[in-house]
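First, one chain by itself: the form predicted on its own, in structure tokens.
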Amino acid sequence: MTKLPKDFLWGGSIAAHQCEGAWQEDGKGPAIMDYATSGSYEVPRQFTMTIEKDKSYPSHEAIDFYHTYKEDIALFAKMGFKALRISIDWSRIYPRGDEEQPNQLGIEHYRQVILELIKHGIEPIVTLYHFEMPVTLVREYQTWLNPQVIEFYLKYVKTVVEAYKGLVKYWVTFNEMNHIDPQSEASDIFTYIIAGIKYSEIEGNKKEVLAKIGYNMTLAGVKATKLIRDIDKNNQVGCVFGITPVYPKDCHPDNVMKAFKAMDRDFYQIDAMCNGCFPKYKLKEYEDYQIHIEVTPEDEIAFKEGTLDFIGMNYYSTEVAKSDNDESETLWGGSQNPYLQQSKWGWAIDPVGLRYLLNYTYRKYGLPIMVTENGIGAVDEMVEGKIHDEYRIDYLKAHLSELKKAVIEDHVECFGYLMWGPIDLVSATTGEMKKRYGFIYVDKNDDGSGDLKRYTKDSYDWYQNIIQTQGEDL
């Protein structure tokens, strides 16, 4: 077997926020990250309280996809997509999240890109909860600490799936919560992105606030799975997690202890919604913190009833445990690898870190796994409108061959491998343009200049390729 099957979903993956732009248009409500500044590497980005005229707000603009879907998607599917990950902003369905009736304008609007994607025979995966949390939910209701907002989301995720019945099989609850963990310090890009609060200005007891934080978000996700399958029992339901495979820096003892106790902080939520129970040792966990946890029977039920169809991976990269006297520190506060090389942001390139998490994951719970992210961010240089990006090439050759591998020789379930992101976008965590990922380039800087016009750089033609051949020759 040297191909890919042919069902295998090929595609890309996109989130609202970072692509839609049209801020206020349509009845939109503002969201969490309508607030989030530009940024960059060195400079993190800001999150204010009301909208500041000397600052650049990258979300209000993004690339425009609310209104260039349509050329973006014949793009997609001239590339041969077999698939393409979306998300659904919740404060275009309900403005503030606490209405009555929901926004029909925003209905249309995503049943209309959903229906476009159908027209190129692109596969739709629809992710319910990509950081776009309407912000008077976190200004008014004190955003996941409070169970009410678990039936805010209910609501909204009932609206939504309903809308597009017999449209969307495949479901995505949330798209990486697990970055938010009382085990371990936080920082306020992760806990804004996800629940709209700075870590930093979090009062009393932060781990306890994180703790009931992941709790009701981890609870919403499983009474979601079984709202969307109860309404067509054709649906999958999955949900996004961003793991981050950790190496001892030896093979001493310890240091193999303390790089599985790091490794393992991203999976306590995937154990509770693939296993049928919120997991005891994390109540033990908290426990030792002087957190206090209910689980009423009421929600064993839900935790019992809402296992996942699919995990979905985001891969990016992979870091060492931290040892006490290593000074340099990765994104999510492990070391660097001497052993990888890194892109221009600091993430470890590591291919066969992507077969390793494959196989751990799928061992771990036997369930079909989706690699929803997957890329690298770059300065793409346009040199007389053409755009060689063999960097990207060599990137997704290494980490797809790695993929391969792990279906074929290690024989993993995995059905599909979704580029982030297909097309130039705003880059969540830095808030910039110029750390680019796509396949096709967006004229856009991070000043706000550009006419947003879009070119396919080399890497465009060398996916298709990929996928006409199903991957043979990688």
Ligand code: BGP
Given for the second form:
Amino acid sequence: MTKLPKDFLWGGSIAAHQCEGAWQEDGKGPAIMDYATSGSYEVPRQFTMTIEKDKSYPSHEAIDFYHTYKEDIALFAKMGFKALRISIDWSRIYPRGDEEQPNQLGIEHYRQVILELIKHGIEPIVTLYHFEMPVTLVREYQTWLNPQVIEFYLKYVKTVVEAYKGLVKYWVTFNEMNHIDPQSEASDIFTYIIAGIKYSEIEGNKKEVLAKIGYNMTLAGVKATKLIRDIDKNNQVGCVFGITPVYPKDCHPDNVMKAFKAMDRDFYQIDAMCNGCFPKYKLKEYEDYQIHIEVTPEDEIAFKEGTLDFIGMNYYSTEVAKSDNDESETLWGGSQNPYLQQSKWGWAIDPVGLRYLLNYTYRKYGLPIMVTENGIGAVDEMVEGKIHDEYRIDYLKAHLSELKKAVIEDHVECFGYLMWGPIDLVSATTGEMKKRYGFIYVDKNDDGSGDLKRYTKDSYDWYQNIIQTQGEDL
Ligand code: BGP
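Which structure goes with the form predicted together with this ligand, now that we have seen the form predicted on its own?
After this comes the whole thing, all chains and molecules, with the earlier chain placed first.
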């Protein structure tokens, strides 16, 4: 067999705050990413308390997908997409997060987007939280530290899942909450995009704050999973994790152990959501730091009843467990791998890492996996209206070939591949447009210039053929 199965979900993934714009339209409230400025590889994004006139906030206009979704979805359909992962911006449904009644205009907008996808035979895969928290919940309610926020989240989830009952089957409770891990030093960017707070400004015991946020979000995730299935038993619920496998520096047993431990960062929450209980090893580890997490009998039931139907996997890169004298550093805090090349943004390119991760995760949990993000951020140059992005084709081809081996040779149950950023959009970590992922180029630059016009790149035709031949040409 050289083809991937007929019903394999080929497609792409996007997120509201990175593409929609229209940040004050149809009753949307301000969300945490609306206060994130643009940055670059060298200059980190800033997170401001007010909208400052001399700064630029890329989510405000983004690529204007809020208004262009029909044309953009038509372009995805022409490529042959079977699935598109979108996110719903919580602040369009409950602008402050704590209202009694939802904003009908927000509900109606996403209904139209979902119907448009269905019209083109594209399966909508809906993420309920992709860094889009109403800012009020951070500033007035202490973000995920406050159990009340779990209740607000569940109310929002109920509203949305009931509204689109029968239209959406695949739901994702959270995107990449795993980047908050008390075990390691976090960076401002990750604590901000996930929970709206800057790591450097956390007062008191930082580890304790991260542990509590991580626990409460995990609890919210399992409660939401049960809720979504209770609303419609045909619903399939997953959670998306951003997983960066960690390799040992060499075969010295101490280094192997170090790498094994470092993998906990990305896996302890998957354990919690798949094994029916919050992992005891994590609770004990917290105790070692004098952090106590109270798991109530009610929580225990929630973990039992809220196990996942599938695992969503965002894969970009691998890293090496940090050793004391290694200066090189990755975004996730490990060291660079000398055997691998890196993207312009320092992300190691490791196609085999995807096969390794698919096997590792499938053998650990036995659940179906969807690759919910994978791609390369690169600088594209337009020459006479064309973009020859062979580097993107090389990256995707190499990764898809390894995915194919995992499915066909290793028998991993992977039922979809959603390329990240099928249309150029705002980078989450840097806030740039320059870091482009798409098959479709958007004429928009970091200085705000550009007419937002769309152009297909060489990779657009390439992916169209891969989908058409079910991966036979890889
Ligand atoms: C993932 C996020 C996405 C996306 C992607 C690429 O972590 O889920 O939102 O942005 O990374 O990252 P970046 O945009 O920073 O290149």
